[in-house]
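Given as structure tokens, the chain that follows is alone and in the form predicted on its own.
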Amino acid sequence: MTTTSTPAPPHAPHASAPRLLGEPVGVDLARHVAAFGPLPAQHGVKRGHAGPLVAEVERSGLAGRGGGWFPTGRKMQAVVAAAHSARKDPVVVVNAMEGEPAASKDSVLVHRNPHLVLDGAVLAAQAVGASVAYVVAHRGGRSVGTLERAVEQRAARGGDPVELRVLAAPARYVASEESALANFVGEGIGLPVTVPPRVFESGVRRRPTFLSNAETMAHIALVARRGAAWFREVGDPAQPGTMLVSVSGAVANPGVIEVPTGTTMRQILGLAGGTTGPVSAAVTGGYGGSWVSASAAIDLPWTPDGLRPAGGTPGAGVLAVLPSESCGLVETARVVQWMAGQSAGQCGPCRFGLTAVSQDFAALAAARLKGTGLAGLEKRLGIIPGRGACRHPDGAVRFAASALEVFADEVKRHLSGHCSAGRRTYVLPVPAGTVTLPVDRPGEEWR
């Protein structure tokens, strides 16, 4: 495979300042204010009309920085609609939970600014006529400590408009899942449930629910307090403004690091400090995403459209990088395992497809699969999309997928019995825990 190396170039890549993450204020809302400004007024608009955020917010171009890179503004009128005629009042959701082992952006955004995702959920919240606004962070993880004191903070300080309520939901992958969370936050169990109908329609306990990703949320609270032409200012722009990506792998600095869509990936790799080394791949979107040759991609926009003709996705903002001495197949068994075991146990393609997809790929890496095996993995891939309760089997055979085609050489190589690798070190994080597959059925541990 062609590898690619880029050291940190000699002048920075040009970038905007920070937006989200310039001014960390933390939990102190006197600080806050003092950085962004008091909450914009509102005024309270009826079930089944919109304020006029939701028209901005459509201006603004923003798109939903969570994963799927939906108009956050259609999604708020969608919401909207479903309100007034299911004659229903809607919920807001915002998604802090970040179950992508290589994802961070979310909890150093609510560690670094939580009132900033706050106030966008109050200010969505208003904008779509919604009296709470459920903000759900991974129980057991920092960020939900944060949201818990800047709540207190604002409490102190008179309150909101809208009700805010922080929630602690299952530390798993598919409890962040929309129809999951949703379920969470209006039953008290963290698993997906069928759709349609979507969750904008039929969310939390059947109301029309805007769920979306703490990043967005907090873009949510700048454009309601300058303006769509002000967040078009930078970016790609068909998809404009700033996005967290959380770098890792084969970098000199790993961490969070906030650019304008559109930055290249070799450009974002500059601003974590170049690589420590030539680098073979790259894992885009994060482990619902795919892989991507690092020669393909490395001067293509991070945006949807520009990483696609490498077969890549900004998705969840993920990019972790990896070193041309390391076998990308073994890194891909380790998650694919990891993503099988993390299934909800609810449907067989998610218990027993992602199982044998595991186990195939666990015979692949350990160079012990044959060609008569390998045909049997591609056909599983082949067959598993579409066909589960959520889209978690989609996202894991999507990754795996991706590896076959972007390591075709060394699949070869694996299938001869022998691995090119020169280095036994992981690179990809995966939880540590032991996994039994297939997963048992749902219990406790999902409330």
Ligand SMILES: Cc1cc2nc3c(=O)[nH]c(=O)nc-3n(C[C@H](O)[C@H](O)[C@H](O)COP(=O)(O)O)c2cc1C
Contents of the next structure:
Amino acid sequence: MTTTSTPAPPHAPHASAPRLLGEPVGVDLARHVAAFGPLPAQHGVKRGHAGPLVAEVERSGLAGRGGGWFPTGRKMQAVVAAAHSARKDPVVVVNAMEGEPAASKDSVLVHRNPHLVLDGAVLAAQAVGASVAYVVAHRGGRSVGTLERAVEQRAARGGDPVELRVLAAPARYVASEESALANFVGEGIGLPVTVPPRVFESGVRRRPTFLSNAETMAHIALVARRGAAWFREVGDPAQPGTMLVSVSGAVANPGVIEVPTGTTMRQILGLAGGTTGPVSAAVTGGYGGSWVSASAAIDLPWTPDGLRPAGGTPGAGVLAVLPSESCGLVETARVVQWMAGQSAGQCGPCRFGLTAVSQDFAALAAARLKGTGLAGLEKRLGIIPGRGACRHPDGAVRFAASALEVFADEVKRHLSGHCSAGRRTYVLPVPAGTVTLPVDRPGEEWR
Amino acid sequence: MSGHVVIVDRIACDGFGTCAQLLPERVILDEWGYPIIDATPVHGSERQHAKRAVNACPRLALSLVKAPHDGATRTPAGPPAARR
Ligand SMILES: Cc1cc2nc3c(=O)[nH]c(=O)nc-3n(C[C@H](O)[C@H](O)[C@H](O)COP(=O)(O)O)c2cc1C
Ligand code: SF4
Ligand code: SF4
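Return one more block: the form predicted together with the named molecule, after the form predicted on its own shown previously.
Full complex below, order starting with the chain above.
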């Protein structure tokens, strides 16, 4: 496998001025207003019609930062249209769950600038005609408390034009999938449900629901203040603006950085202090994303289209870098086992399929799999996608399949009983105590 | 060409495989017994077989719907289900 090393350049690449992480003000509302200005008033919002902010968000080109990169303005339009035809008031949900184990961008954002996220939620709610916005984070995580204190500060200073409610949902990976999150907010059960209808037409208590990622909401708060043209001043013309990237693994300074979309991996690694040694590959997007070979992806721009030639995706802004002495198959086997354990166990192809893929991968990683076993694994990877109620199995399969491609040489070695790794510690994080197989009947742990 | 296609509710489906017996033209089972459905529209006599399979599903998990059936295509303005 080719290896790539990017020491920190003598002059670190010049980052554009950060927008979301620029001035960390915490829960202090007065400081937030001083730094970003007051919540802009929205005029001309009529019940059942999209407010002017919806068109402004559409013009800005903002795309969802929760992983899918779907145009946010179009999603808001769809919610308004669904609310109009169903004659129901829509609801707003902020996805601050950060289910991806290698991501930390949403909790860092909430910690540093919670009011930006809350402003976005309030403004989006007004623009689509919702009277309540739910902000949901993992139970037990630090975001819940921060968000609650921030909401208290707002209430103490006169409150908001719409109701803000902070909720703590089960810390399970699929509980942050959109249908599961809407199900949790409405019914108290954080399990995915069968779609369609999708949440934009029928989400929380069957109301059209504008559900977006916390970072997406923060960008909305800035578009409302500074406008679409300002938003497009940085980043890739197709998906403009800045994005948060959670950088981890073999870099000198792991953490969350804000870069214009379209920044290359080489630049991102430079901003993270450079790599700690030769690296072979990286996880892009998250565990529902994919591996890329470092040499193939190093100079590609971070946008959905830009990373595609290397099979990568910016997804939820995860970049986890694998040192050359680590075995990508061993890392993948651990992640796939965790992903299989995160299945809600509701759909056969996800529940049994991911368990089988995980077992195959464990055998491959341990160099116990034979050629026929590999053929069986590849066949399984081919028939699982698209056959769950939610996209969890698709993400797990994508991740596993990308490993077979990126680590093709290592696969050959393992099939003949060898592993070239010189390192026995793991690079990719897997939440402790959560590697379990799907439970028989989903129960209390989802409430 | 439009028509009707068979879809399955993955959460409701219990994987007993009645559908594969009644509609082998469109349904095969994976190694765990769950249906893999061919989404080409059913026509003529196939449509009758499809209806029988739908009615016979013990979990009411199968349905025959107008093609195309997909959150993205059904409501053009809506976001696609794809993620990442
Ligand atoms: C298994 C699974 C887990 C997910 N976890 C998250 C998450 O933790 N945070 C998030 O914002 N989106 C997550 N998503 C994506 C959401 O379903 C949804 O697309 C997103 O929140 C929409 O926000 P956006 O339009 O701002 O990207 C997950 C999706 C899947 C399939
Ligand atoms: S596809 Fe998997 S995670 Fe999604 S609802 Fe079905 S069983 Fe649960
Ligand atoms: S008959 Fe119904 S429950 Fe049985 S496998 Fe087919 S769809 Fe699933």
